[in-house]
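Just the one chain here, laid out as structure tokens, in the form predicted alone.
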Amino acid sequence: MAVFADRYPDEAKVVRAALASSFLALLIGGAMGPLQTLHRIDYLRIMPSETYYTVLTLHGVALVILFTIFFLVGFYQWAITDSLDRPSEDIRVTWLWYGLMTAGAAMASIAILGGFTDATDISASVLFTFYAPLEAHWLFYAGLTTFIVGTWVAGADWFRSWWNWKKENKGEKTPLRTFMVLTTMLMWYLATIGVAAAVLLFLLPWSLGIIDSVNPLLTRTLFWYFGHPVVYFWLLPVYMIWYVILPQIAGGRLFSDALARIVFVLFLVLSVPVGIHHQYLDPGIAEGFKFLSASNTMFLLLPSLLTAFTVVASIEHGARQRGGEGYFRWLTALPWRNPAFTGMALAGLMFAAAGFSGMVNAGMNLNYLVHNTMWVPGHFHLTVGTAVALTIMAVTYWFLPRITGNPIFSMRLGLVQVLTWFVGMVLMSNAMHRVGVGGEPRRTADPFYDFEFEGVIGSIGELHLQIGIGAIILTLSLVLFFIHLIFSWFGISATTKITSEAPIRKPLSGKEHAPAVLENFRLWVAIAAVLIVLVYTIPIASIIAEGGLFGPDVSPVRPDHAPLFSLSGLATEWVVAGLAGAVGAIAAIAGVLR
């Protein structure tokens, strides 16, 4: 079968453009890491404090909206078009979503850029959690709004792609690719209601001065309301490769197509009615309803096992096909030298791990514990930064030839990235959950103690060297990632095209054998309805009852604006030289593993 870049190449476009977004917004955000990481811990501090929380608002919404959105749109659009072998509708209305979210990511991402000079009154320190009395300026807002409003497009898009497939294909289900991008997208307009009401009604006005005053407990609430279910957001593409794309990697077949309907039907019914576990420690909402968003989060883990089940159970069948045998040493026939599998296969069992700090999470008792320590950096780490991000990067390996028709540079060198990432992302989350059990703050640009915790966590001194080992690490790997990322994408080296891909094999169990009740969409989306207003409704009632629609009158936060670097002539000339001297060292490598 013909490449999808040939097939669909209007298509293919769109995908490499959003895929371009998505890692151009990796490497800034990823750029400020090690930056505000060393700062943090005082190994490297070459900005004032106060541009610490410009650099984390940057690091934040690049990497955690922007990169991730972007791909996933990107993946998504390829998902639908490949699986309804169909191509858009309209490519215009295409371009159109892509448009508005690049639009909206320039003018969120120049309002956060604006702090780091003193030179323009614009600016949006007010990090990934951006609810008030932080007060960024309205073309940040303005910036969210739109890039939200093109995702809304996008599925609309799909949408249609969908409603003209089933007119053409009566009594068909839906394939299995189609089925996860729709029940997400239901998802994804149930869950960005609150942080449209945020934006629209309260922060955007308040920002421009229309209004005076909000209240900040409500903003707080409405934030959360979708500020969990966007992790379902990034992890449900990531969902998807495991089920549809790692099995092929691995010689086999997904499991079961009914078992992954199943999953993402109750991350669309479940995934909303939970962000107030994260408001455990706000006074104005009543306890019984944190306890009962603390139940409803742990139904949450019933979809993540099952998703370990079904995956285990596919990539076994595929050991097996490539002659893997015993109760264990089938792992040892597994394709362990191909990055894309072996990045996969890591990230899941990252991914594993923050299932156990998420439960802590969730739980009351336990949260008030940890709450806002780095622990919970730690925890999202493991979520975004190892399960989304690392899958993001391996399965780069094997879906960037079908949508350029260039082959991969070097699997050697895509290999020792992924590995690179695995171990620095384990340094500094293992440090970082250590840390916040030791009660160091979060959100924080001088968090020094002197005192340690030695016989029990190690001193704070030793986890901090950890921590920025696993920067530079990481640093280091996301280097990698973009010189082999260039080389592929131009086929740079390359002397042949690839003209032929293997299509996607079908499951074991088919969608034959998936419930036909799955496919009501009305039925799941009313039912997430009721629990959202079950969780939601008398708590709003209470905070507008108690604090008022607009206030009380809480002057807002702006914060102090700052030069990003203070250096010397001579610093300056020491920085670059070494970042040269970096890059030069990887090029090598690369040279070398090619």
Contents of the next structure:
Amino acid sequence: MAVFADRYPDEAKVVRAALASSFLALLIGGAMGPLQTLHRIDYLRIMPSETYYTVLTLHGVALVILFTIFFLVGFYQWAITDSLDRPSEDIRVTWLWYGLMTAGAAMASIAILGGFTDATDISASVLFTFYAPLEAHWLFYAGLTTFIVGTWVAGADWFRSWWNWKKENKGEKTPLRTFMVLTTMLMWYLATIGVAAAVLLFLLPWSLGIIDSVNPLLTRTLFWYFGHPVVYFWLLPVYMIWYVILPQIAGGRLFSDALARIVFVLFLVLSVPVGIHHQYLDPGIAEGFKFLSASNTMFLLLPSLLTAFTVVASIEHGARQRGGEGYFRWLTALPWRNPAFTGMALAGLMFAAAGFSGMVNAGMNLNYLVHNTMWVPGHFHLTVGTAVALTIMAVTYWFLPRITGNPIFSMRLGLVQVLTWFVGMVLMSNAMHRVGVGGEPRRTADPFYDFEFEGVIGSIGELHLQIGIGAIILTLSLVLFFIHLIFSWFGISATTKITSEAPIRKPLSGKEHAPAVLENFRLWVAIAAVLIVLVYTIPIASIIAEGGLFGPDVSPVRPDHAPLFSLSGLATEWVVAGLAGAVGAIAAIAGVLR
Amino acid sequence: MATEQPAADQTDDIQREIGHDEYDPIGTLALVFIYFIIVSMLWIFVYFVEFLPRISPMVVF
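The form predicted together with its partner chain is what I want next, because the block you gave corresponds to the form predicted alone; please supply it.
Complete assembly follows, chain above in first position.
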């Protein structure tokens, strides 16, 4: 079969553009990592502590919104085109959503970068969790809105392809990858209602001065309504990679198509009605509803454990086809020299550990012990920082030749890169969990105050050293990734061209065994909606009854900034805002024209 | 001009085809069992972390 870049050159262009945006965000967000880590543990302080929050916001937004979601849309475009075997319905629409997302990303990034200078009023040092009373410049909220509208159009674009495919293939079951894309996007539509309400009804009018006050608990609750399912928006493309590509690389076949579909349906149903588990310590939400979210969250372990079984069984199938034997010896028959395989396998291993720390977060009693401590960043550096990020980096070694037609520069260098990421994160994340148990708070530039934290095992100083070493190893891994990426992407020093690829092998138990009810998307969306109504109606009604729709009078908190550099002129704000809009418009127009 | 080659998928190393009915994932069972033991031990460890320290968020004297 000809390589994807040759079969669908127009779609491959969009995929490449989305991946380029994703990796640019990884570069910017990743560069902020060592700055803040070394500042926090007091090893290297090159910025004033006030600037820490701007750096932290850039790190969070660039990595968990831009890097992950740009990758998702690029990868899902490939999945839809390749699995339905049909081009985009209208490539201008495809470029339109990419243009919208790019414009939104540029606006939000400029708003955050404004926090580095005092020449402009623009700033958005509100962290990734951007709820009130922290207030950002309106450009930040407008940018995020534009970005999310872009993802909505992308979803509609993919649904349109599927509808047209169905008309031509009556009675056929939807291909697995398309099924995964559609369930993910349905979940995303339900999830983004919360953030759309928070931004459009409250935060954006508030930042523009149209309303004077907001109800902070209401915007928090609406944020977390979105803030938990967004983690599955990062995770589900990774699940697709583990289900579809990992068995392929291991030399095996997916164990069960039906199990994979059930997992995605469970995520559609259960992802949203759990957000209150981020608010166990918030006064103003009844304990009973917190408990309801806790039990829903525990149900979410089910699809993850199903995934652990199915994916490992599919890899084992590969190992046995490659001659593996015994209870454990088959592990040695796996292609460990392939960075795509090793990176994903290690990412999966870290995700198993993250499952445990996630259970601690989700349990109401244990959460009280770790809430707002470094345990929580330790947890999500295992999930989004490793399970997601390392899988994305690893799959790049498999995916890039298919969309560029250029071979991978060096598999050995790739192997070093994924291994260093794993080692760096084992050190950093483990130590972050442990200082968290010792009581060290999160979201602060100066976590020391005036008392000594006690480590359970080992001293806090020793754990800080581990965090610092881990962060430096991770930075080196990131540098390696980018050197390698540039060489591979542009085929620098390549003497060959990739012209053909093997089709994805059929699952052992195929889609003919999947129950037909799994394709009844209306049913699953209806069940998800009922669960959301049950979990959220009374808490939100009582929050509004207690504090009012626009809250008790809460003054906005605009964090102070100590600028790194200075631009002159008060009009800069308008120039920068105008430039952001212009960049966005040009990207959108360029997208449509191409 | 460059020569041409296929994208590697490790398919060359397959020594035998194993179908649905011949495949029994006992290695997966073994790994899942080990994970179960690790998670159980961690839960026991949590008891020592949360409940045994003299001052804990759950037990206020």
